[in-house]
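One chain comes next, on its own, written out as structure tokens in the form predicted alone.
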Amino acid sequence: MSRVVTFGEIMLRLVPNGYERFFQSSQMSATFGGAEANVAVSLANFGVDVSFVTKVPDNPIGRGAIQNLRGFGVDTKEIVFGGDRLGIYFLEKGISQRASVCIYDRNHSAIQQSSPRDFDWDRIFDGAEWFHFTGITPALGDNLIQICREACHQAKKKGLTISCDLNYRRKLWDTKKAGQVMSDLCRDVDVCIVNEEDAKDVFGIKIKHSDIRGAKIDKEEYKEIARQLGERFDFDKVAVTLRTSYSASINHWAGILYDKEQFYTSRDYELRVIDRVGGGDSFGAGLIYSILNGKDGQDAIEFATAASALKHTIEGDFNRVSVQEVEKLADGNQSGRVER
């Protein structure tokens, strides 16, 4: 069985009940999440042998995060203990015309204080076939840039496929540094996952006629994003997600995959959003699963987009769906009828 390694930060996620505003009541729900951890959980649910690598404090919060991952079948033996705290993010879920709000409290977290000495990538990648990270991780500090660079070089040396979701976060770094760092890291990347905002903010690739805030999408422009990225970095594959936001609650969702020769476009989904955080990560996991299992381009983009569509209906960062559920939706069964 193919083994996948993902690397990044897992955080404590604190969310008011339902769609309440921050401190509208005295209670918040506590779970865990983080881009690469979300991908690992999705892949484990799909039956993939997957390892998540990070650094967490040796206290009940850090150990709780590890136990949570283990409960989904994620291999955690390469997680390093150290540091004083687990990063936290607060999420106020949007609804209708009120947007979601995400506030980070992750400075001085365990992984942010990690060093290259913490991770033996030669050992970590032994027997692995795929390595996945996102642009969030190097945004955490210069030490993480160095760690990601070493991980990518070692993964490339050992013949792993490397995927990266650009995931630009303006609260973590500016566009100039993001462009410089990700241009360097992407030289080792085989599969790039991006949306139109990432392409513009990180690499300066702009679309002319689409208006994401005005809910106008031109798919031909998104194909051009994929083509330009593919040519600039010689990616084997580029996947672009297309989100048309009519409100926080109603989105249209689709994806495009480019493999240097051909474009593949998924069906469109009309989403009634319950929780959109982790939607892109579930797309990435669906794409990785599809490629590892030899799906052709059209089936791969259909599976990835369907997996993400289902995630939007599930509370929390993690996508709690099976291969069978995703394939059923990807095959066109969108009725939502009760299964008896």
Second form
There are 6 protein chains.
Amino acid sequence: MSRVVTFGEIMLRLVPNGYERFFQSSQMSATFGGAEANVAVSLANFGVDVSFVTKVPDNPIGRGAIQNLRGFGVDTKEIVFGGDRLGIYFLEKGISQRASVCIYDRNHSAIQQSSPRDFDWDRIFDGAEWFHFTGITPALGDNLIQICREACHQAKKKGLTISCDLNYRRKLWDTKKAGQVMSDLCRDVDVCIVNEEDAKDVFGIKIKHSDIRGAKIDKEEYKEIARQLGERFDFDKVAVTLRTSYSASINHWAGILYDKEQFYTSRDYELRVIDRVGGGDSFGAGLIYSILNGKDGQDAIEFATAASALKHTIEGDFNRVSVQEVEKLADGNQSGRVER
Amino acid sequence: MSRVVTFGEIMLRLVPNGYERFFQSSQMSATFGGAEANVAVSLANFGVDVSFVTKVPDNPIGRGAIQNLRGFGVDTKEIVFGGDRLGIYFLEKGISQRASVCIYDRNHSAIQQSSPRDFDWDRIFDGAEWFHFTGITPALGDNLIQICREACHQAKKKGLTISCDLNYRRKLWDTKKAGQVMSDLCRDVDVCIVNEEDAKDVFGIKIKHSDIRGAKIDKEEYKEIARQLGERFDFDKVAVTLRTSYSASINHWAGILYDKEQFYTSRDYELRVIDRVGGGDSFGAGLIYSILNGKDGQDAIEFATAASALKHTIEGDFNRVSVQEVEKLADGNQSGRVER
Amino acid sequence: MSRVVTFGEIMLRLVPNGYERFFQSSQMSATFGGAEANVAVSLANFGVDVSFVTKVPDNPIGRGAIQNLRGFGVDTKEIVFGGDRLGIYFLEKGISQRASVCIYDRNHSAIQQSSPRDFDWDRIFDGAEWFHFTGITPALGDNLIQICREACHQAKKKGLTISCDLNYRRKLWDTKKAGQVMSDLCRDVDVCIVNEEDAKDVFGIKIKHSDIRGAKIDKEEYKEIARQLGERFDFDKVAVTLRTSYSASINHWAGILYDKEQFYTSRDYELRVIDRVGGGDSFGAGLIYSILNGKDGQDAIEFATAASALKHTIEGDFNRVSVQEVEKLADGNQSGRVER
Amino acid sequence: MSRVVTFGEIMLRLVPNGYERFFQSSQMSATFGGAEANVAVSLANFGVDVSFVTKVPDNPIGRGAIQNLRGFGVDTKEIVFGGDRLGIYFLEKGISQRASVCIYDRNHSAIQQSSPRDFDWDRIFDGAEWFHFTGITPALGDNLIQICREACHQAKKKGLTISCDLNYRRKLWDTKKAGQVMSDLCRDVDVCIVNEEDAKDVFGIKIKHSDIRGAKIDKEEYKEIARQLGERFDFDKVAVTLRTSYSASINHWAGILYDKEQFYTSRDYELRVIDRVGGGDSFGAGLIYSILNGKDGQDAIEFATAASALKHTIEGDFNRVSVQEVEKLADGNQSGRVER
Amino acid sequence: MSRVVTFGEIMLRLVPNGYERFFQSSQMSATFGGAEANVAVSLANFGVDVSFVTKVPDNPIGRGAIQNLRGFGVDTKEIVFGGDRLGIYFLEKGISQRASVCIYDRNHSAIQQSSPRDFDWDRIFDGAEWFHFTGITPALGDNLIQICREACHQAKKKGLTISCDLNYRRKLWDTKKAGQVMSDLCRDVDVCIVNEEDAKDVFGIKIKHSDIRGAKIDKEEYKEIARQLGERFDFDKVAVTLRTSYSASINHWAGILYDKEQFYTSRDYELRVIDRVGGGDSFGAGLIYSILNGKDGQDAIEFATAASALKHTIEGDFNRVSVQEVEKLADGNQSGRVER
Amino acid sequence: MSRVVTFGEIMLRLVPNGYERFFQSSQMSATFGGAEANVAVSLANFGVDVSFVTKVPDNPIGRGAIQNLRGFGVDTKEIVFGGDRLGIYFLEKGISQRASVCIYDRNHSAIQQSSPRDFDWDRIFDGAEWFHFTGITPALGDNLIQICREACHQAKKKGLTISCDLNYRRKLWDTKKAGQVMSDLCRDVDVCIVNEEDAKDVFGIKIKHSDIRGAKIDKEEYKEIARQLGERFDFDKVAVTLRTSYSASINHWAGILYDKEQFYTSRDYELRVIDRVGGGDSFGAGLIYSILNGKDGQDAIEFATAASALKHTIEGDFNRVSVQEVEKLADGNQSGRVER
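With the form predicted alone done, generate the form predicted together with a further copy of the same chain in the same format.
Okay, now the whole complex, with that chain kicking things off.
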């Protein structure tokens, strides 16, 4: 079985219950998540042999994160202990016209304090086929940029496929620095995952007429993003996710895959959103799974899009679905009927 | 006041909270339910004198089921104690594109282990007017087929009206056996309740163009089901429920009643589904109530359909609504406005 | 900073969790609310210096209400202790076709037992600019009518602006008495807030073709309500809220403001309702805030309508939103996208 | 099977979760209870045929109380609908040195508003053997005194045994009135249940050296209470409960029975208190059960005391234990070992 | 690092919240547990490389059990999928004089339906040092007796140390059959773990004066159990746990170890019991850990007893403590002070 | 009414529910606390006019802390907004032999990042009578030492009484630095609050024979601490708390007050601990209240000790009790009986 390595931050995620505002009651849901950890869990749920690499503090919070990942079958042996704290993010879930609120308390985290010496990529990549990271990791600091560079360099050297989700986060860095760093890192990347905002913010690729806040999506414009990115970085594959947010509760969702020869467009989903955090990550995991398992372009984009459609119905960062469930939806069964 | 007897299984129902997947947290809702028990509770809530007949183990779980039913005013005096266990079903509630998951752990239950000697139908039916059962009960085993036969025979002999909801369950038996057994039992049945899948699976009655997974329903086709069933078994009345599942969250719902002379079609409902288990049972109860209370064909199908529309908004198997609430909706008030 | 005084009842609010029916489980949410208290909390959340005046029993329930209000920054120093009990209302939240149920247990409350001697309006209004009350307060009894009269009289004398939300409650008084009392009180009122039912029930102002239970709203008709009211009572401003209840879950919502010269109409909102109690109160608070802060007619009605649109997404009587959040929505951003 | 009738008030009981103070969080447990209802539920759990007589409002709260009682098997057919509200009591559970807090909000309840015409005791007592009430019921008002008198009179006439638990409540009436009324009612009473405070407050019977707040109990003194009461009212039996409160968490508990010939003293229990409300009621129910089932004096007092010892370990007013569980403890097995 | 293999059943464990009786509310805690799984989790928490071997159904319940074990770091690769259901046990937690109630619903489980062909012990034991099972596993059926025999035979052949906890369960088999089977299996056992009841029920070894329901324990008598068992089966080591149940809440706890030469007696603990299920299993795990890590007799019995003392303070079957925490307590620090 | 100012850190406090270990479930209680905030809340609950001074981030977490304090009536107007984050502490509550676990995540907090310019003590102390801080605040960093110095200097200058609780925290600084800094700050302090460990760790004052982990306390030794401290720093008053931890659940608790002339010793309490965090702070608040209200030495130490005894029964950092409740216990009523 092929082995995938993902690298990034895992955070404690604190969320008020239901649709409460922060501190409306004193109960919070305390789980774990983070872009690359989310991809790892998705892949483990698909039966893929996957390692998640990070650094966590050697205290009950760091160990809690590991126990959580390990339960899903993610290999946590390459996780390094050390540093002062696990990053935290507070999430208040929006609904209808009320937007979700995200507060980062992730500075000074163990991973942010890590150094290149913490990770022996040569050993970590032994026996691996695929390396995945996102634009969040280099955004954590210059040391992380260097670590990502070394990881990509070593991965390339050992013949791994490298995928990267741009994942631009305005609260972590500015578009200028993001553009420079990601342009550099993308030279080693084979599969690039992106949405319309990332393409604009990180690489300045703008499309016409697109209104992510409600107007109908013009898929032709999105293909243009994929084409331009493919050209600029010579990616093997570019995948673009298309989200239209009618409200915090109702989103439209679709995906496009471009393999330098052809465009493959998924079916559209009208989603009732239970939790949209991790939606993009589950798309990335679906894509990696599809490519690793030799699905053709159309099947791959349908699988990735269906996987992430299901993610929006699940509480927490992690996409708790099986290959079988994704394929049932990818095949067009959206009825949600119970079997008995 | 007329007295109704229903017979079947009551199970422990274990459901993760909210829209969690199984074991996403360690809290589960533990309630009780089962097709015929659901009909009994609905009828009790409508003020009908109703007995539920079953067998449960003499332990806190069996006694818990009885306490639950008794609270609603269902007569539980005819429930027999014995056997090893109460059947269990695990339900994970779907939402949007994610389907509900139902796991049966109902083998070796007290009712499944029951024998014809457990139930003295002659005495049970004393003073009763109506007997209701569903296709689930004979599906539990050959002993249950025999018990259902005896019950129907005795009911017929004592002049009760007999209603049966086909309720085909693929996880309990195959279509061939179901067809044979139900054909036999249906000879005593006066009022038959059915949906499009049941009609096809149990009696091989197919309709054209129907797509239960989203396409618009052609009501004329559904009338054909009622007509054919009415002819084949000489039922007094056939009621058909029409469900279109756009997703696990949005269903369309309507009903048709056929009395061998005329078709009565209810208004349509677009339902936001809180819990669709027991939807059919609440329809059956609404129909029985309507007939017992002399409602005419149109009022009867409106009442039954409105009752089951409300059921979809209520957690658990049981339809916790009053006659007054159903009639308000059956009269066309769907606004959901609060009175104060 | 301008100071606002609101006067009325605060009640204990008992609500089953989620969409449970009363006593479906034994857990209830116990919070506080009431029309004028809701306005006070909204204003405090907008940064306005606001006092809430009422009478509560000197026991943990009355003190709990005060602690709750004080947390939001509402000035509670003018609350009088005494009387036997805090009024209670039980609320069961509806969904889809199932309506919410509201049970009042508010008789014999401390405020209902209060006497004019309890409130020294001359002192209370010292330094204040605005007085707000609603039609619920005089509906509590003849002593409250007298207290409201004295408050209005004193407010007028000291030059405060007076606003009143008609808030007709059929369970508290009949339309005839309401009409007489409110006609009298409205002579001192500057800003009147009203919906279509209030206008009809209290003042007999009927509009054509309006169907609050689902049909499309004809805004021109609503303008007619504002115009007639403005004429009859010489109000400075009349604000009308427009609600169309498609179901307990989906409402359309908009507002109209009339300043004797012009009509200002807000944008329309399609709301997914989490909790609609307090929707009107949050509209009133938004309007008061807007006028106090010199917003022009269009901005004022957009702010008030956006504020109350957000209220529908928040559990409890209180509108837990900031000026910034309201303005973002009033500016047209309904996408509900998370910032990170 | 012998039939018991109990008469009194059932209230909504609102309790913060765990050991929270009032409104420390917004969740409350909403159940039902009341002295005579508690006795009825205990007896039903012991398999006794028991009716509870009261008046409740015809709303979801009154009906919720009935559903709750009916679930336990209590006959609720004699409950009268009417009146404005169900009485409420708020309970905050103490622990260690912190005392429990009880707030009554029971004025103006349906039962308090009831009249003698509501209850046809001649019919209610048909086929009954035993009538039980407590001193709380006449404390609710002069109409209730009259109703209790009529009930006792009719019960006596039809040959029922009458039991009464003095249950003095300072918040409901004063000792003088209680003394007059209870002296009058006690002339019809056969079995009197009392604790040291009741005896002192209602009948002025004082014992020496007793310190209910911690000192060792002198059982001889308690026998004196029983002896004096037995003499004064010619009771067939007097039962006295002995509680020593070391703290809100640790109580000692025992019982004495006097049958005019002999004293029977139960074993002592050191209780870890989960919920002490209803402790005395469960003792009364245990005593009634014992006498109805012909237990001798020693067995009766052991059963009653063991039943109430178990009650202290159970949340809520109701004693959810079986005869078998009580007898196991009454036989001396206090080990709490699990059987498996 | 040495590797341990444990073999047995893992069950779904359903427990009402807090000290509620069954179905007092509809929420239950749904976790997993079982004697040998508990030992595996304890060992994993101590950092031991441990495999748990069992058979579970290939459904979300079986997979939930695996995810739970895997999270703790237990190796689940040898778990076989198949069979119909996961066994269930219902537990109601007692307190004070009220005993815990345990209801088994474990018949027809996957492990009970397993056959010797399911487990290739030769391969499973590759690289292992220790095999642990308990008397519960052979009690599940004759096939399990055979499987245990083969496992012991193979373990012996490959030089593993074998430990067995007698764990007699009256609800699974009778003392006669248990005696025969366990006598046979014990011939291969090196380390035997036992309590006073097991010794009496399974091997007929009785001690004088011992009263497990409260009287002071005479440790000399318990040494006699160890001595007799050691002699009869030539065990390397015999460990005896000593529990005195003063109530469901207060237990005394200690342990004795006998190595055929000497007796080692642990310190005594007075435990406030949060959850006593799994107490014996955590003792076994502590003992295995101690022996594997070369602790001497006194340190071993102190570690095992301290580990199980801590278990009694933790909800659920699993002992969630680290070596460091156990050693702190084993060293005598019982103060429970918080470090900050 | 006299006005008190307290200064320090308020943190977010995250605690697993019940006695769960960290992440045993995903629900956590999220409240607020911190030594000096706890004193402020206690004083507000006693009706004292009290300001809490700190710095919090201008986000929903900082504002949540303020709302919480403000609800209790604490004046929050002097709280400064700014900085990156609110400090967090994670608390796992121990029971029986299992100790509580406290994890600090309080670095880089707003208060830790504050500068002397943030606080204008001259203005803050206007109209104040008393200033209170604890040894935790200067332990946060050199800037905080300077701020504390300035505050003390200004307080002295304006004639305020200054109290200080030594509160040594090993996780924040070492004993040497604590000794130097606190010696310096204590020169301005009038009332010093201390326990045996603080006295030893900060000032090297050791007493004989004292075993805080269970042995009987020798009060004479504790008086020696008070005497030595009083002499060394010429404090007006020294108060010493005496805790003996038999386990995490059972503590003994008492207090001693020394006014340079006499020793006053409180009664002893055996506490069942619900939450011991904030126990010392509630003692300090009780002492400040007593002195401000002119209680004599014996009454003061009884009030302070009773207040903190009650705190141990209340969840969270804050002592939610009234003067009346404290005085009832200080007067010797420990029975915990419910009044009704």
